[in-house]
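A single chain comes next, written as structure tokens; it is the form predicted on its own.
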Amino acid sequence: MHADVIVVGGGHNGLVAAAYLAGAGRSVLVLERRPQLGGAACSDAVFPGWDAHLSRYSYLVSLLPALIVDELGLDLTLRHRRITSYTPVGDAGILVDNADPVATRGALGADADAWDELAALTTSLAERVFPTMTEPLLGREDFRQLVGDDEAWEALFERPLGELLEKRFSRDTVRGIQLTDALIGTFTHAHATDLLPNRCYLYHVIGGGTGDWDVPVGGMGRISGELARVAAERGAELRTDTTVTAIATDGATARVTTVDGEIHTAGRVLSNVAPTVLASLLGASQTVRRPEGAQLKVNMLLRRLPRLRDADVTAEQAFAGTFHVNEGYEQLDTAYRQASAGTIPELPPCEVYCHSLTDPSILGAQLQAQGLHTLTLFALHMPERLFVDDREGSLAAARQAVLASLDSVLAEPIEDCLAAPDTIEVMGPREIEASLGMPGGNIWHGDLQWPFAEHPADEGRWGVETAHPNVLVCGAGARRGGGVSGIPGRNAAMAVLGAPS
């Protein structure tokens, strides 16, 4: 079969790609290698026999600009959190609430001005930078021009991150909270020269252009339903199952080979998986580096939310936002430091999340009427390496630490509440790598990138680009690449367009 594109990988940004490009007129192939759309951007019914449809892999939104869902015309609600987060502290807390600022400030202390003041920069940051994401790339002193501030550029973009929080803020705990937007994902510390802190932290920050996180309604598998719906609607053809072997191209047609022999032809390329994979696919002599993942993945359904030890401040309550857990400062950094000994951590820096309270739709009717949540537990500092001799027991052993992490900040324990002793689901990098396909379980495809051009001969094109003229990089381990936001696809799409650049 020949198409004018081949998209490789049918993850949301692949199909993001594929509608903007079908809706234009080009004749649109996807190749998705699982049996179903959306690769981590997917709802799955995680549990047999309960009518619960958890986002497995991903499970908030922040990066997907207006711009995207307003131009293919997607049928999607996104719910804001009014809580930000809540952080156990001894039998206490810091609940983030959006709509009590003088309670919030209360429980922040001496910090609540810092608090504050940072929140101010990051959001000024936001509505300067965000638009940008969807745009040409600018050059380097071209985007510091638009900060328009040169303390927050120093701060952000040029010196260690751990600067900033421990000049701002007196309390441990509170740097904890500001320091995990800037890990999660990575395997790094605060005062990391490479300023990869900074550049997971800024992606955090900028999202939507205010920054928040919300859920979506019906769950992620919503989200690729409708880029597919919008996608297959347009005309291009969207096939799964289907494993991609090999690429190869002259910089004029590339040729698609399958698992199954058949070849396909295409002008274009647009590739949706790790820049490792395609590498691989290209037969490069050159290999690209491999990325590590470094985070546990712990799904489960709950017949009730635990109790906490904090009287003033109900489950409800801690669980609608990100529950932070064992996060502070020092106790990341001191994490960091067992994990790089090639240890498991003794106690695990986590984040919580439970969907079902901001959007029951994600389970059935009956569940809901019993009280029944889902709760999804993301640990840090879990990298591949930790899991490479002993697989099945490296796994076991942290999944009793984070466990045990977890029940240190609560008034029970949480396998107490499970809905049955197998409602609850534990995946290391491996895992996400075995079903993904994201190499050593990375889930940015490797080290995220500067929104912008650090050399001048890519300014002005849309950081998607490749060796190859007719091959391009349509997902995550594309420069503004990496969360659930469409953009890389959306750029990818604006490339083969000839958008001005």
Ligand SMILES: Cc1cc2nc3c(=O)[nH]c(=O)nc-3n(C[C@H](O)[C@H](O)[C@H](O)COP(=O)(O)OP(=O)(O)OC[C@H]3O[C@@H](n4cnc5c(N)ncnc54)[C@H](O)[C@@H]3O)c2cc1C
Given for the second form:
Amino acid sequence: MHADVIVVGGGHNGLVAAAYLAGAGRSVLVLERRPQLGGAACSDAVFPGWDAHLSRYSYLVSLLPALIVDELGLDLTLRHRRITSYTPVGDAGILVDNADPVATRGALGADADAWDELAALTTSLAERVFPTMTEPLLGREDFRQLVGDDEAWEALFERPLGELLEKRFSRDTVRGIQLTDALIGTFTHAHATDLLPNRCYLYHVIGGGTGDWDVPVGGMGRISGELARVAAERGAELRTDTTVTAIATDGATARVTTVDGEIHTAGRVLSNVAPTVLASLLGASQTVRRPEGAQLKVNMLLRRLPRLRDADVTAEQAFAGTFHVNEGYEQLDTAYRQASAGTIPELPPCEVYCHSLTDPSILGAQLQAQGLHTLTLFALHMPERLFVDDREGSLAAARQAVLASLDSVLAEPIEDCLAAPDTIEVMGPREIEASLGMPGGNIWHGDLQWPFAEHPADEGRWGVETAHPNVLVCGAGARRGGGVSGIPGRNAAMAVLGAPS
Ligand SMILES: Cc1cc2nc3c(=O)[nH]c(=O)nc-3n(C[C@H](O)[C@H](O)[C@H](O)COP(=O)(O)OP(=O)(O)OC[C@H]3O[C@@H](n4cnc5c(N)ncnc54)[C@H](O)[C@@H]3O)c2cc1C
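Can you switch from the form predicted on its own and show the form predicted in complex with this ligand instead?
All chains and molecules follow, beginning with the one already shown.
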């Protein structure tokens, strides 16, 4: 068939692009390889026989602009969490409770003032920077003017993040809490001079103009479900089970071949797949560096929440926010060094969160009545390279190490709390790649990029362009891509629609 626009990949960003373009009267064909739309933003009944629809991959939302929700008329509820985080320290811990700033300051101790100051800095940054994510790119100098704070610019955009954390905070635990935002899905360390941790940190503190990470009511599948509904209602054709095997373009018309040998043509192709995948579909002679993912994702269904070692905090408080496990600053560095040397970290840093405490609707009524809960664990510093030889054995070893790490901060083994022995799912980078097509299991489709033009020629553009004028990136691999945001999807649609750029 012929369409004005073919979207390769039906992840949430592809659906955003399709919804905008179909709404503007373009004929749109979305081709998705999996049986289900949404890519990493989906919900699944992960455990057969259990009526629990978990956000299987991504789970919290920060970067989705209200602008997109409003423009597309999405029926979504993003629930704010009262508890931001809990970090066990011995038999006590640091609870960051938005509703109780006095107690939070007490828990942060000597670092309370520095914590509040950095929060004020990142909030101010978020308010200024986030609105630009859905506008044509600013140049570096204009962006710096926008930030309007030379000290903040130097610390966050010019110098390794570790310097800021070490200068501002005295406690290893507090430094570690901050550093985790710079390491999610990103195999790097606090003093990396390529500033990759800074970029990752930035994406974690600017979302929505606040940096808050909210719970999508109904799970991640609700977001993609809403996007698919709007795209389809506006006339986009959404095809699942349709793998694209090749893209050819002469710059004006593109031919898209699918696995069953069908050929579709379009004036424009929007790529929701990672840049490496796009390069191979285009048969590009110049190869794009294959990215490397670095996380272990564990999904669990529990019959009850585990008991804590800290008597001053309830499990309901501790697991409502992000529960940091062995994510001290030194522990993060040790784990990075061990993984760099080719071994699974002895005490993997990880973070855990319970969706069903904030939103029980992902559980069937019976499971809710029985008090069951879901638990999501995201472990850092598990690079793909650790799983290349003996994939199954490495995955089993990583699982064991991660559960032992979690157990080390609990008063009882987590496996004693599972609803059944098999209500646990463990996925390393290779499993993520196999299921979602994210190369190397990299959750951002590649290294996160600065949200401004790094070359003058890109100023005023949308950050979605490729070497081919009629092939644009509409997924996480675009500049200002990464995360559940819809931003690159909208930006690609704006580029197609010729909005001022
Ligand atoms: C385990 C995990 C946890 C995460 N946690 C969070 C989180 O809590 N919050 C957050 O904001 N972000 C999180 N992320 C990152 C976030 O989910 C992704 O960056 C984002 O969803 C990417 O969206 P996308 O639409 O650009 O791409 P994808 O979701 O990767 O979608 C791309 C689509 O293209 C399809 N495809 C691939 N190849 C082909 C082909 N040849 N033909 C046709 N279709 C193809 C894929 O099947 C997929 O559906 C997480 C990611 C993972 C994996």
